[in-house]
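Taking the form predicted on its own, here's one chain by itself in structure tokens.
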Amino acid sequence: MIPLYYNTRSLWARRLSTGITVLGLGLVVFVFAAVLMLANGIETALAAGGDPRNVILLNKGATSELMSDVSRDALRLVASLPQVASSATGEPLAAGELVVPVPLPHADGRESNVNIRGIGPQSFAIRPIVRLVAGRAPRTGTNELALGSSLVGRSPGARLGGELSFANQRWPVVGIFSAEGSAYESELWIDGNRLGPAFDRPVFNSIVVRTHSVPVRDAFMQAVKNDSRFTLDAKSEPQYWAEQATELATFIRVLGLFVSFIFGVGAVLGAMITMYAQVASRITELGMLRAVGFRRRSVLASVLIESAVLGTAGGVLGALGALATRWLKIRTLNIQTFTEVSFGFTPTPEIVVAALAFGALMGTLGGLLPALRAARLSILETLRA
């Protein structure tokens, strides 16, 4: 076996072409890893809003809160079930909620939709991850609103003490809340009894319930299913949010991987050209290796390893570049709710490993034909070159 030192020294001796090839492979790996991190980010942002003890109730057949209508009587019946947990004051932890998308202007005049959530008195208690970081919660019976932290500064008036206008009314901002990076941070929370009349919505979109534990949650969902008084579908909150993320995450992942494939073909060709050049410039060296006893398969393996090292270096470069984006936050339209959602690039160990493997694979594929050419060279031909 030809020592690995020989390959690394050859790459360093031709560092200009080596550097350009590594840079090209690194850019492709960067796109590949960034896309996977982006898709993972949207799934994480939406899934983070799901508490395993919570249940979301929609009317049968509805796939999202926007498509659901739930009567106010249903809230009273659901809240009376024994599996529903109670607050410190003894109130059942169940809330009827209303979700309305409204266009809000950006500072530059553009508009995009955000969700307004009409909440009940127990909505904050049902979701412990939602915490006020400034100001206070909206008071019942007023137009006051709490602003998700990712919307701060998003629109003129989107700040503590500011004021937003929609439905021909003014809504003062009295609080800002965070929600551990979940999709709730892209919402406005307002008293549901004020939001409903403002948009002429007499019914809820959903009922959210907190149960005592995960086993009790399952019993609650079964009780709702078996009770003929209800025409509701019950889903655990993590399941509901995972379904909301599916389409957008799949769209990002498929589009990104397609682009990565196209770029990857170009990167493989670049690695192939580089390795052909490496072989052509070292024909005499390769002949000497054969002459001193190294077999064809050793030459083949040596060139392939050299190409794989190129690809792995590109993989490391691309993965590091993708990891540097983890602090970026972007906003996009959720194609299932037609509202804006904020999320970031979320890496995982699996994505980093996949990026390194992708880089090594491109390098190996690029070196395959040059390696075959190098292995087929006869000793006499190479020594005459």
Given for the second form:
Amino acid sequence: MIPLYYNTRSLWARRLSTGITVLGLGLVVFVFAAVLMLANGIETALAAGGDPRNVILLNKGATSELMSDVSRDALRLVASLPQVASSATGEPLAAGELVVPVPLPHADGRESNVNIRGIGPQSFAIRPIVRLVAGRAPRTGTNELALGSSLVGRSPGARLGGELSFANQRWPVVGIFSAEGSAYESELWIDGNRLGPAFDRPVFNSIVVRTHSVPVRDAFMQAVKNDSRFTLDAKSEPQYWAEQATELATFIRVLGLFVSFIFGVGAVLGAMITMYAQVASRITELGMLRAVGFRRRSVLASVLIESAVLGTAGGVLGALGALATRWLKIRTLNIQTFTEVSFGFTPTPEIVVAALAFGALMGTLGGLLPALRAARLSILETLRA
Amino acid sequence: MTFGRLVWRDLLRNPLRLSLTVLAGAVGVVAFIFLRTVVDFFYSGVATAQADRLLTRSKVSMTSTLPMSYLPRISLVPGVSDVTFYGFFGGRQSESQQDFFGSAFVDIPSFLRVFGEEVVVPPRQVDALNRDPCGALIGKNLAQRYGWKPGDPVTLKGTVYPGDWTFTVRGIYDVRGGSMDADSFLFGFRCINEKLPKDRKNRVSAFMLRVEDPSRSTAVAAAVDTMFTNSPYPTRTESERTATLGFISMLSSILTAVNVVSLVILLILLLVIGNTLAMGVRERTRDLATLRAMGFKRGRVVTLVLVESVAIGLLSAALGVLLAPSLVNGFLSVVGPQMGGIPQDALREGTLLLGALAALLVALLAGAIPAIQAIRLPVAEGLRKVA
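Same protein, different form: I have the form predicted on its own, so give me the form predicted in complex with the partner chain.
Up next: the whole complex, starting with the chain shown before.
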């Protein structure tokens, strides 16, 4: 084996060319990792809204709360099922909820759609992750609203003690809640009995139920599906939220991976150019190595290792760059729910490993042909060059 | 040896490296064109939005509906020449995401009057549509995707309007320019209106208005909205263009990301071409010094290196522009249906030109550093140097 030191030293000897190649590979890995982190961020943000004990009931065939209609009678029937957990005061933990997307004007004149959730008395108790961080919960029978923490300051009046106006009415902000980074943080919560008439909605969009435990939840979902009184689909909350993320996450992933692939081809070509040049300029050196007894396959391995090192260095650079995007927050329209979602770049160990592997793979692929060429040189030829 | 011949010789000095560089350059050009097309796709609605068409929706919420009784009142507003409407139906062919397409109910005669310039339907099919209240008018792409022909029954599961709804395909439309895509499923509103419960009957998602004088569309929009300000269902009227821009602004962070990535591509391109040229110049230090010793001016040597880089840029641009259309269109036809239909002319000639220009510019920039390198070294030292 030719010692690794030989390769690192020769890479270092051509700092400029090595640096440029590593930077190029690094940029490709950066885009690759950032895209995966972004898609993951959307899924994490939306999945965070799901509590495994909770079940969301929609009208059969509806794919999101927005598209679903659930009659008010259904709530009473569902709440009476034995699997439904009870609150401290003995009320069944079930809530009929309304969802209305409204345009929220920003301070800069643009606007974005946000969801208003018309809640029931048990809505807060059903979702333990939703916690008031300031003020209090809106009282039943009033126009009071609680603001998701990611909306604070987004609109004039979007602050504790402020006031928002829509549907020809005024809605004072009495509380601010956090929800562990989930989609609820981009919502406004208002008493459903006030929201329904204001938006002319006689029915619920969904019913949310908290069951005793996960096994009980499955029994509950089965019971609802089998009950001929309902035309409802039951989904666990984590599953529902995961589905709401698919379209946007898939769009970002497909676009990003397609681009990364094209980039990757370009970067492999770049690495190939560098490695061919390395081989060409070291022909005599390589011949020397062969003359002192190194085998063809040692030369092959040496060149391959050298380009793999190049690729791995690019991978490390790109992965570090991508990790630095953690501090960025992105808000965009979820094309599935038509409302704004706020999410970040969320790294996982798998993504970091994939990024490093991608870099190393590009380096190795780029080095393959030059390495073959180096190994095939005849000793005589090289010493004469 | 002429100057041109000198460049030619230098280019072909290392044919393998040249072809790798050009290939890498072409890959970058394709990626750049691809991303520009994705951005164009989102903005395509803006570019083709008709200046004389307005959209009246509920001011309250995107999902709120408006009563159909607004139609005659809107049509009486001075300046409005025609009105039609649509109702978002949200029907599904199956649960699969792959089977997504837009569906809506419309009033076929007035719809074709307002959109007649962009939506093309054979006259005999129009007659058939007018006779059958449950006749469906479907986009050409949709017909192709499912092999539907006039006379075929199609059953959709309603999500907004629960139940199974059966329609008969009566017409297949093609699009000509404009913002319409050929992926929609449209049918007459009477087909479902009669079967709806009282509180949902006679309600629509939006009205589309045509104005006589596009320069007065702001005033017409204001007149429509003022009329309904104090009604239970206030409206919001915008030009098609403004409505599309509002939608795009909500997606702006994704578009920003795509734009950033396009810049990254150019940066990578810069690095690849720059690296190749730098290598070439390093290897030729002696040759270049010899040229200088023979009396070539510094400017001449700089031109030599820059002409070489422009040649690489040109070759990459040519190859990239040649490869881009089939690759980009292939990709769009795969993801298009999920993204709600891709307009026919998503890939524009302007985008190809932009890609080519970007490659040239990048190549020129990439040549700058090696060119400076080539003249900075004193001639005597260059002659002494062993590459």
